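Only one chain is included here, represented as structure tokens and corresponding to the form predicted on its own.
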Amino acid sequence: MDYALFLGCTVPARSLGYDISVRKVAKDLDINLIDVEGFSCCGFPTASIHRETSLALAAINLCLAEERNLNIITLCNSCTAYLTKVNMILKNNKETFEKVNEVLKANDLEFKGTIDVKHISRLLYEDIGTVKIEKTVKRSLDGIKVAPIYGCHYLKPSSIYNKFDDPEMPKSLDSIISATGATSLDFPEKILCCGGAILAIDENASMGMTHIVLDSVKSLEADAMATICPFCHLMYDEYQATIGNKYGKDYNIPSLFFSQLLGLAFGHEAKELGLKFNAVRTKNLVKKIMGGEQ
């Protein structure tokens, strides 16, 4: 299965472990991820400033995938939401479709509406399936308790995602985690905003939001958190120590991208999955997972 891999802005800059581990896991599951020259910002950051510009940015990326007849696979929740939304708008609104295509002419592009957009975790849940994931596991994560972190834009607004999962009581990420043999912890805070969206505007409020989730995960005695969004990972991993100091807490909870967790279950070594880029050390977690292998 061939797909266009859309990394967005944050993943190449601050989430190298996500990129590295996704490519490893994709190969294990017979998914061919293709890098498309010309992919750029999804357009979401400019949506509230200049709508026409944001629509054009998103449409350029969609067109580049259309030219190669490839559906887009995303790693970022915000990229997923905005590319999906714009794809839907252009397919269903003739006036906007014509205006955007007029802008695209300057780049010798034309939006036709022939491809779809999916987050990598949705692809694994819907199209690959947990049965294949289970069959690919070489190192069971039995005995490992994992707190799934969905983030905001992965499921909302549900209307643009054809309601593939319940936005209030989701199970897709839980199911993927469970397929590795790990215990996926169910807790209401798993769908809360990480606070990353307002980090540059109000750092105190942002860290306060992250603090609520970290407190809940800590109370569950989770061995790790599993994220599917680079901004969630930024808050729960890179900012974890800062937030702990602010609130007088010692969290020390490894925050892994779900693909890193899958990679460990699929038999890969930590160094192959970019775990060295994680801020919260994962050595003890990896040792627990590998048991007698080390």
Contents of the next structure:
Amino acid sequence: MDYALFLGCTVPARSLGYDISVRKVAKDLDINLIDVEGFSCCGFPTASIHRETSLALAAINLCLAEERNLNIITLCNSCTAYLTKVNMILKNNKETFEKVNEVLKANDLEFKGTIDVKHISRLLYEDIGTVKIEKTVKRSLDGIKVAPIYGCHYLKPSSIYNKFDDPEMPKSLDSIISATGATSLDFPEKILCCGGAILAIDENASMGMTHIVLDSVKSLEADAMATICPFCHLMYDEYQATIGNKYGKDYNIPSLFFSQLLGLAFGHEAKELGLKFNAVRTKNLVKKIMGGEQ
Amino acid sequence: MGEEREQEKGKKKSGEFQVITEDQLDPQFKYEIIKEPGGENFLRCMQCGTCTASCPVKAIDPDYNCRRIIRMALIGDKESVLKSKFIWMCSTCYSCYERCPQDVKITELMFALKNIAVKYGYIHPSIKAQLDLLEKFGALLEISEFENRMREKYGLPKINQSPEKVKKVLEKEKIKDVIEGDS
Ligand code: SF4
Ligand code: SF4
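Could I see the form predicted in complex with the partner chain next, after the form predicted on its own?
Next comes the full complex, this chain leading.
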């Protein structure tokens, strides 16, 4: 199946491990991800400033995918929610539809409402299915304890997501993790906000939010965290040591993109999955996973 | 009791909260809010506090209290609300949105309040900085030669950032005037 791969702003610049591993894993699962020339910001960053502008910015991307007759697959939770939401508004609200199309004329684009948007994790859960994931596993992650990190906008607002998962007690990412043979840990903080969205506004509050989740994961003695959003990754991986210092904690929890974990389970080597871009070292984790092979 | 203590604390710490007197209230403010997309359900709030209890920002910073922001807006304390740093501190996690028994859609209400604040010339500097980046790169981060060389090295396709379409939208929406508070 062909899909338009929407990377957003952060992934192609700062989360190469996600970019690399998603493409690897998609191939293994017969998902054909197509890069679309001209994709730009999803619009979400301007939603705080001027709603109309942000709707039109989102619509640019929707239109480009429509022109190619491709559904969009997203990697970032915020891109997911925003493109999904705007797609829904424009499909259902005639007045907004007309307004936005008027703005889009400057770009010779027209929103028609012919495609859908999905996060890669939702695609795996809903369309590919855990049975196929299980069948693709070449190296079981049996014995590895993984803390699933859902982030916010992947599940919420639930009104735009057609009930594909429960926003309070989600299971989609858990079941993907379980399909690799790993143990998916159940803990209430797995749906908490990483704080990344307000890092530039209030560093103290932002990092405080991250540390609540890190504390919980640490207490569960998880071998790894699995994230599905570049902002969660930024907070739980890149900032993990900084936040540890701030709170006097030595976390040292490998924080992987869920696609990196899947890649390991599908038999790829660490270097094929961009693990060197992770800030918290993953060497011991990989060793534990490869255990039997060495 | 607990709340009172918090408010005292808020007063001391940030100086954000002063005693509110009638002459500073704008009774029209609430109508301005319900006209703004996202603010439609705002008058339904019954001050139950479920939102605040669900809020992860509040869990770290007790001065941040979304229920109080709603109350301040309801009574018409327009200036305090629009000037406040707090409206920019919502992490947009949608926890409150999911749980509010009155379907106030608080997260969307926060967006509405931010949009209104911008109209009056109050914008958080870090958000303003993002606009310049969008105009330059069509994205919040630049993909320069360096990033593209890195991408190539790892077998990733090159990215040609094309800000033209984004720029045209920003121009057409007169975003520069919007953030000056001229709209
Ligand atoms: S949860 Fe809803 S009704 Fe209750 S205080 Fe918050 S906004 Fe008001
Ligand atoms: S959406 Fe904003 S106000 Fe609501 S719980 Fe999350 S951070 Fe708090």
